[in-house]
Amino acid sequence: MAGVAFRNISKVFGKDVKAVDNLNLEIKDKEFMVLVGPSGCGKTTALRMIAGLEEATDGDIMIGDVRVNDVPPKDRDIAMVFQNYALYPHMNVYDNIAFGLRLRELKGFFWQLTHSAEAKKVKQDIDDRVKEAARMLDIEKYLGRRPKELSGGQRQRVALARAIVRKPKVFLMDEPLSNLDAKLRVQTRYELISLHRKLGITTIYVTHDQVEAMTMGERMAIMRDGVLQQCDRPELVYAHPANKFVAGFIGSPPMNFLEATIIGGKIDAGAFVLPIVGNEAARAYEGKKVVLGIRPEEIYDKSVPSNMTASSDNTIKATVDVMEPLGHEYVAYLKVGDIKLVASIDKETKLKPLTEAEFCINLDRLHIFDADTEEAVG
């Protein structure tokens, strides 16, 4: 197994097109990093030079302790799955997944005859390990179909035995689970986690969907226009968001982000003033421009029971303007003066739209941004 690094990495299409932009991330080995972003952020370009079919314009691409940007990709010792999958359509599943390792392996036996005894040797371990993958995957009964006799999920988990079967030192995911629907997606994530747990290969895996960034990656990678925002465990990331981006990108349904001004060491919203706690730093942008973040699980309906003490300090008058019912909770879409906010309410409640009512803000967890910068204060 190895680890994989970008050294001062860049990327330029054309003149002027920086797809990927001074990048320096280090992924350990055996981790599962996440590089998560919205489209065009260079996510998958990022990916796509440590697998050989990108070439970085700068900088270095590591894997272990070798420099592999001039080393050819079926050199690189990685296997890859990609969004679409990319298997045969002539062939069964047992040759989709045996195709690559045949090629490999059976080179060297090309030209001699085979049935002799090394030839038959290597051929016993393809299927072996063939056999494996497909038990490891749950496809057994499938290694007889083609794949126009698959669903996507089963398709899917060809496309990652085939992966498997390489032994590589890294495992390359791009948005692997995009094509599945919501229930075997879920289903499919937690394949993907217990089968890293099992082999222990590093992976890098990519997607723009924010929650299987936080529900899959040891670290996450938040990445903009080429330029890596943040990079941290997902429980720090959403506590601790480095930037205004970062925030509003990570977390469902997204953080409110708020005009504000530090006004005698509290923070004035307009339609609302909250006294800021534990955060010293924001006190040295008194009488300055900011943006108050505030996530909409840390508003509670203050006629529910919960840990949050209410006091003035805390509570403001809202109108409940939506309210959208999950199950086991309600989103809420509030109005105080001009201000809108969206709120994630317990199932308890009792609001109805087009009523006033009272909410308590969880102070602690406020979150001040510079209004030029957009860097996180504190």
Ligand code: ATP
Given for the second form:
Amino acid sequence: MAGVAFRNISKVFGKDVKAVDNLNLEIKDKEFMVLVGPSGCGKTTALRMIAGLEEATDGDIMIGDVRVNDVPPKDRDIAMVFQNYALYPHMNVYDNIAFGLRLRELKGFFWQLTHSAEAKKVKQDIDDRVKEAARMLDIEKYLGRRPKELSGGQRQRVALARAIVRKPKVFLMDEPLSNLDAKLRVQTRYELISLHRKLGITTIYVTHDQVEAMTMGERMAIMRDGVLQQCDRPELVYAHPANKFVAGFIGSPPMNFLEATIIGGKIDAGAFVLPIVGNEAARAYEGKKVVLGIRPEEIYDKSVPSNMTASSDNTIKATVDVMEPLGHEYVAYLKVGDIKLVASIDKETKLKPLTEAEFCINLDRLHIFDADTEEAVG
Ligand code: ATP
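Mind sharing the form predicted together with the ligand? What's above is the form predicted on its own.
Once more the chain from above appears, this time first in line as the rest of the complex follows.
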């Protein structure tokens, strides 16, 4: 087992495509770390550098205490699972899972023809490991089938089984669930988390899907244009995003952003003014422009009982434009003058489109960002 570290890692393609820009990130031994960000932010490149499939332009890649920049991929003791499962179509599931082990462990042997006691022992060990992996991933009954006789979800499990039989120091996973339909994705997400708990192998998981990042990662590292934006536990990133980009990327529906000015110790968003609660740093912005961030679930329909106490300070009037029923809640599109807001509203609401209503905003959960740097204030 081993941790992984990026120390001042940069990767430049050609003359000027900086895919990864001075990345510093420590993934602890046994940790499940998710690298997340929009397309092109450099997450796959970062992963490929750990695997040795891409060479770092600058910096050190560490696996455990060893600097691996110059270690060939096959000697890094990692296993990688990709979005396209890359199974061998002419081999059955058993042979797909066993193939890498046979290459490694039976080395120069012509394994099928070898009858020495030593080769037999190795073959038995491989057989045990293949069956154990198949059992863990619930694919024992498919061991005799070819990949084309399996569903996408089953193929992905074979790819995972092939990775876990190796018992590597580190697992690298690049969008392994994106070819699965929504229901299977949720199920496999859960299975991967259980598998990680059972095996305790350091795992680095790349995705552009913020829900996967939130639900799977013990910690998540959010990247943008090759630059690490924030790395922390999902609930902390959600509650305290480091900047406007992270705040907008994590959460669905996304956070509302409003241009505002701090005036008289209050946040003036034009159509309404809210007091600043518990954010002393924001007071230093007196007279300056800021960006106000409000998560949709922090806007409450005043007429539905909740643990929010309405007061003149936290209540706004808005016109309901559209109500989208999701079953467990509504997504309400609201207008306050020129300002548009999205709110996640309790399913007991009686709000109707094109009517005016009162809403309470949770003042304890407001986010304020510097208008120039977009960094969180406070
Ligand atoms: P996606 O989610 O779309 O896979 P990503 O976040 O994984 O995106 P990367 O694939 O790491 O992003 O790419 C980061 C940047 O590096 C992009 O601008 C991409 O175009 C560029 N890039 C990646 N590989 C190469 C390459 N071999 N040659 C030139 N540019 C590359």
